[in-house]
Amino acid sequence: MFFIPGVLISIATFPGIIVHEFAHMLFCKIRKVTVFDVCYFRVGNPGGYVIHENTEDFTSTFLISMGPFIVNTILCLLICLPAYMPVKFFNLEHPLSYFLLWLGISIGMHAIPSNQDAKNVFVQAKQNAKQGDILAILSFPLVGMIFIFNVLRFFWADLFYGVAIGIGVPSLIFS
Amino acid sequence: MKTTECSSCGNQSVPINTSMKIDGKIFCTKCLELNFPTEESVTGKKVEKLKDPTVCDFCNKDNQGIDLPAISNLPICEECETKIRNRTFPNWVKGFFATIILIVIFSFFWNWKYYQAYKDLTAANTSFQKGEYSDANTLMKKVADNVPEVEEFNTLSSFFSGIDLLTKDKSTQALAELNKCKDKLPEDYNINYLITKAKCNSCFDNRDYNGFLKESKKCLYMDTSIALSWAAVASAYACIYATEGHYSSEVLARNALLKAKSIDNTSKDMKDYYNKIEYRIYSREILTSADFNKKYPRGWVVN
C-alpha cells in the first residue's frame, strides 16, 4: 500500500471536499441550525469545516452528520453515469469522459462522514436510544461502519467507495 | 464590558474575556503567562475560557455593560445574529454548483447516443437470438449510424445484414455484406462458412451450378455433421444433372440427400428443402425456393 500525504489527496479531489462541506451547510439551512463558521476548501487538515451551533434535536443532527454521505454519493452516480457507457462500454477514450470520472469519483471518494461527525451522532444516539427513537438505535450500526471505514482510509477506502459507486453502480445497472 | 479579579495578583480590573479559569481560579493574561508557561503546566487541570455576555463573541462590539442574547452559550449582537443566521453559500459555491450541474445536464445529452446505442444493440441481440434477422439488421444498422467511431459495429451491422439477405435469398448481397466482415470477427460467427454458403447461393442464382457445386462442397468440408450441408451438395448435384442429365450426377444427389436424411429427418425446414431437391431430381425442372413454394405450396409428392 502506497503513502500519499492527505494534502496531496484533498488537492487533487478537492471537488469532494467543497461538496462535502456544502452537504453539512446544507442540511445545516434545511434544519434551521446556525452556522457559525464554514471553509469549503483549504490546503491544510481538515481540508474544510463548517462549524455549526449544538442542536438537541437528533433528526437534525443525523442529516447534518450524515449529509455528505447523502450529496456525495448521488451526485458522484450522476456525474459518473454519463461517462460510463463509452469509456467502460465502448472503449471510448473521450477527455470529457475521464473528467467526469474524475469529477464524480472525487466527489465520491469525500461521501463518508468524518469521525467527529460520527462521534457526534453517537454521543446523541446514545440518549435517544434509550427513549426508543428508531433513527438512533438505527444509527448505531452506521457509526460503527463510518469509524471502521475511516480506519480504513490507510488503505483508500475513500477511492474505492468512489469508484464503487461511480464505476460499480453503473455496471450492475447495465451489466 | 465586565471585569473579574486575578487570584494570582489581585487586579480587579481584569477584563473578562482576557482570562482563564483553571480548576476554579481566575488567571489574568500576565498570571497565567508566569503560572502555566507551557501547554504541559495545565495537563490535567479544568481549563475554562471564560466569556464576557456583554460582548459580542463574533465582532467583539460591547455592549456597555448590558447581556447579549446567546447563540450556544456564545453572547452575539444583533448585527452578528442577523449575519450569522442569514448565512448564504457564497457565490463562488453556487456558481461550482450550477457549473457542476451544467456539466452533467450537458454530459448526459452528450452522451445519450451510447445509450440509444446500448439499448438497440442488447434489442438487436435479443431479434438475432430469436431468428428475427430483418428486425436485427434494422436495429444493428442504428447502432453503427449512432456510433460511427467504433468500427467493431460497422462490421456487425454488416454481418448481421448479410444473414438478413441470406434468410431472403439474396445471396449477392448477402456476400458483398459478410465479405467485408471477413477477418474482423471471432471464429464463432462462423464467418468463412457463411461467406461459402452465400458463394453457394450466389451460384445458383447465377445458374452456375458447376460453382455451386465447388462452394457446397467447400462448406460440407468444413463441418461435415450438418444437414444442411449435405443437402446442398445433394441439390447442386441435382442441379448439374436436371441441365446435363448424366445418371452419375442423379446417384450422387441421392446419396448426399441419404447422408442428409440420417443427420436431420426430422425439423420441418430440412424436410421441405429435401422436398424440393427430390422434386429436382424427378422433373429435371429447376425452381428457385420462392417459385417452388409458389407452384406447391403444400408442397410435392409421387406416387
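Everything quoted here is computed from the prediction, not taken from an experiment. Positions refer to the first chain, counted from 1. Note that the rigid core is defined as the largest set of C-alphas that superpose within 1.5 Å between two forms. First, how it differs from the form predicted on its own.
With the core held fixed between the two forms, residue 98 has its Cα displaced by under 2 Å.
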Contents of the next structure:
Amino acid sequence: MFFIPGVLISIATFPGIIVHEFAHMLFCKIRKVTVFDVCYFRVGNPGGYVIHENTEDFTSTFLISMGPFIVNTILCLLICLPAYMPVKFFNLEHPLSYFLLWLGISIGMHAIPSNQDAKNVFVQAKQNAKQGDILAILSFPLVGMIFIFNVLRFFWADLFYGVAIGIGVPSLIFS
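Given the form predicted in complex with the partner chain above, what does the protein look like in the form predicted on its own?
For this one, just the chain is written down, with no partner chains and no other molecules.
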C-alpha cells in the first residue's frame, strides 16, 4: 500500500464529500432538525460538516447519521450502472463513461459515516435498546462495522467500497 495525503484524496473525490454532507442536511430537513451551519466542501479536515441541534429522537439521530450511507450508496450505483454497461458490453470506452464511473465511485467512497456519527447513534441506541427499540438494537452491529471500516480506511477500504458498489454490483447484475 502506498500513502496519499487525505487532502489530495478529498480534492480528487470532492463530489463524494459534497453528497455526504448533503445527505446529512437532507435528513435534518426531513426530520425537521435545525441546522446551524453547513460546509459542503473545504480543503482540510474534515472535508465538510453539518452542525445541527441535538435530538433525543433516536430515529432522527439514526437517519441523520446514516444518511450518507443510504444516499451515497444509492447514487453510486445509479450513476455507475449506466456508465458500466457501454464499457463492459460494447467496448465503448467513451470519456463520459469514465467520468461517470469516477463520479459514482467518488460518491460511493464517502458513503460510510464518520466515527462521530457512529458514536452519536451508539450513545442513544444504548438508552433506546433498553426500551425494546428494534432500530436501536439493530444499530449496534452497524455501528461496530462503521468503527472497523473507519480504521480500515488506511488500507483503502473506502475505495474498495466505492468500487464494489459502482462496478461490482453492476457486474453481478449483468453477468
